[in-house]
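This document starts with one chain, in the form predicted on its own, laid out as structure tokens.
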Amino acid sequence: MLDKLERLPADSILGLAAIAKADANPNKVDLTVGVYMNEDGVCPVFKAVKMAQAALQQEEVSKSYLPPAGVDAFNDGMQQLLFGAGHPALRDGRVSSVQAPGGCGALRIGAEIIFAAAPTAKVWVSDPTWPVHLPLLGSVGLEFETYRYYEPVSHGVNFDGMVEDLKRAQTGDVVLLHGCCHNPCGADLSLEQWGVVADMAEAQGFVPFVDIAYQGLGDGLEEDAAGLRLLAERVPEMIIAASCSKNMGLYRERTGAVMFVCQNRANAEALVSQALVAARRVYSMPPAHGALIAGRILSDQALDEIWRTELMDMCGRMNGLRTGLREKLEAASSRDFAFIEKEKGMFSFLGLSTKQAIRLREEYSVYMLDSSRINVAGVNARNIDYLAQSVASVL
């Protein structure tokens, strides 16, 4: 039976990552991986992290299951951290959340209820979107519907695509929004542009489903979240996946949640049960390490303003790398690059073509996707001019 079975390509990110980690080149640039790094090439563990984890292990006593929904002190930090406290959701108790995997354990999640609910709902997703998103939702039988959202030639959101295709979106669709720091693109829509969207919700009857990997690593933690607080005053229902993998440093520990923002708090209730059948088929139980981390993080005053600190240093340092690049490809090819100054996050594309993202992996050792999509994160200091120079001799 097993040997039927061919061997699969790599993924085309780690894959690439993979090549890029095998390279001999001393000055090689590796941008390919999602991934924080610091100054030393190096994804760092968090103050705040270390020394929660540290009184954790001095206090744990056991290593049973945790609880099906998960630690509820990091269901309820990241309710108040993504919503605000205050939000009219919840307040009236109209949210609800599970404790999951990472963000893609989240995704699934809220993909097995979107099924369960209306098994031919449409999905819509941005064009272009992360990958994984197509197998993450797909792989429980859902269909998708792609709408436009980047726009090569201004480096930006073409909005007015975004509006006209999403007019097709019907009542019981899904439209899959990023909820801050576009991957792969890093163009964010606008608070202006989210009320519309929110308007159209309304209007239309879709559910928005918002992804949000990234807080904190745009403008900052409240700045992030107001697109997502906009929809979850303004709509009746919509569908949250959060991680602390990037804005605490979690990837490993795969921390995330889906949350449930519904018409009232029976319904919210009544989602927490569809989504703990959803997780026994699933993964069964969630993973505790990381949750337990955040949550003592998001709960204790003290260490939730170190983390904070820490997450803002990290977003100064992306927004002033994001400057520091733009400086140094314009002053190498006399081109334009103002774009990479404006995006958010972690991720932009430098407007390559392939053929010559191709000729910087070979040429150069400098690596990046195939549509020139990078980790501006993996830039730092000792190679900032080398990738300049690198990128200028393509052009």
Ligand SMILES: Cc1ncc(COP(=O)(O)O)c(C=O)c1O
The other form holds:
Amino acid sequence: MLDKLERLPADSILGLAAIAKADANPNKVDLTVGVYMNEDGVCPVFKAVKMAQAALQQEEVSKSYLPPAGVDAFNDGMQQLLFGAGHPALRDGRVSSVQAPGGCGALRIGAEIIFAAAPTAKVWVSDPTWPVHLPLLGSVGLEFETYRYYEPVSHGVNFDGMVEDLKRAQTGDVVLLHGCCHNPCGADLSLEQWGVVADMAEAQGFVPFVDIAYQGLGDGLEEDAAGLRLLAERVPEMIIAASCSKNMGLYRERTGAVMFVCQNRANAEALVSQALVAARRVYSMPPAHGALIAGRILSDQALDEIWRTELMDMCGRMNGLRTGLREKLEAASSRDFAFIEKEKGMFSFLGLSTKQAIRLREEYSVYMLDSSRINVAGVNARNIDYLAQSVASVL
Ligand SMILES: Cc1ncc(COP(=O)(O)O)c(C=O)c1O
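I would like to compare: after the form predicted on its own, may I see the structure of the form predicted in complex with the named molecule?
Below is the whole assembly, all chains and molecules, this chain first.
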């Protein structure tokens, strides 16, 4: 039986990262995977995480299962973080949450819930979107439609195209939106544009599904959640997949939450029972370590302040890298790279052809995706000149 299964090609992003890792060129630059790197090229552990972890280790008396919905302090803390204290949806008890294994686990549970409620619902995804959205949601049985999003010539959002396409979304369809720091393009909606999406959701009856994996890495924790908060005030129903992989650096601890904004409290509670049955089917119980750490940070004022400062520094460094990269690329190539500075979060397309991206890899050991998506956090003071010169040489 098993011998009928053939070897599959490696994941396109992880496969490329493995090739970059094996490259012996001392000048190599790896901008492939979406993991934050500090100035030394290391993905660091937050101080607040270390402190919470040390305290938890002292206190731990059991490795028994968590309750199926996860750690209460985590679920509560994440709701406050995403919605902000006093948000009307929270105040009205219309929001419920279940801990999930990372943002991916949250997306998957969200997809299971959509399929249970409306198996023929179409999920509208941006063009482009994070490629993992398709297998994560599609393997549940959901079908996709695409809406225009990124416009490569202006390097911005084609909002007119997006609106025109979303006019075809039907009542009960789901529109997947990146909460902030769009992956892969880094181009985000303005608050006014979020308002237009809310108008459309209200008028047409589609359900927003907000994937927010980079809160705090764009303009700040509050600013990055502003679109989601606006939607949650306006629409009757909405699903959210949140991740602590990037903003707490808890990648391998698989720490995330799926949230449901419902029409009333009873419905929000019913959704928890639905999510738990879906989780039982897929992975049974949530992992403890990351959620205990995140829950501790979010519920302890001193730790929370330390974490927020670290996150702000990280965000500031990335925005500084965006400015630096723009300047170096413009100096090396006399092309306009202003868009890099305007985009948010970890990713941007450099606007190169696939051929140019492959040349960079093969001739200069500069690794980015074929689409020329780069992880801005992979840039540092040691590689920025080489990177800019290499890019200029293939233009
Ligand atoms: C757009 C987007 N959504 C969700 C995730 C989920 O990440 P994780 O499952 O590691 O929390 C990622 C991670 O790269 C992402 O880029």
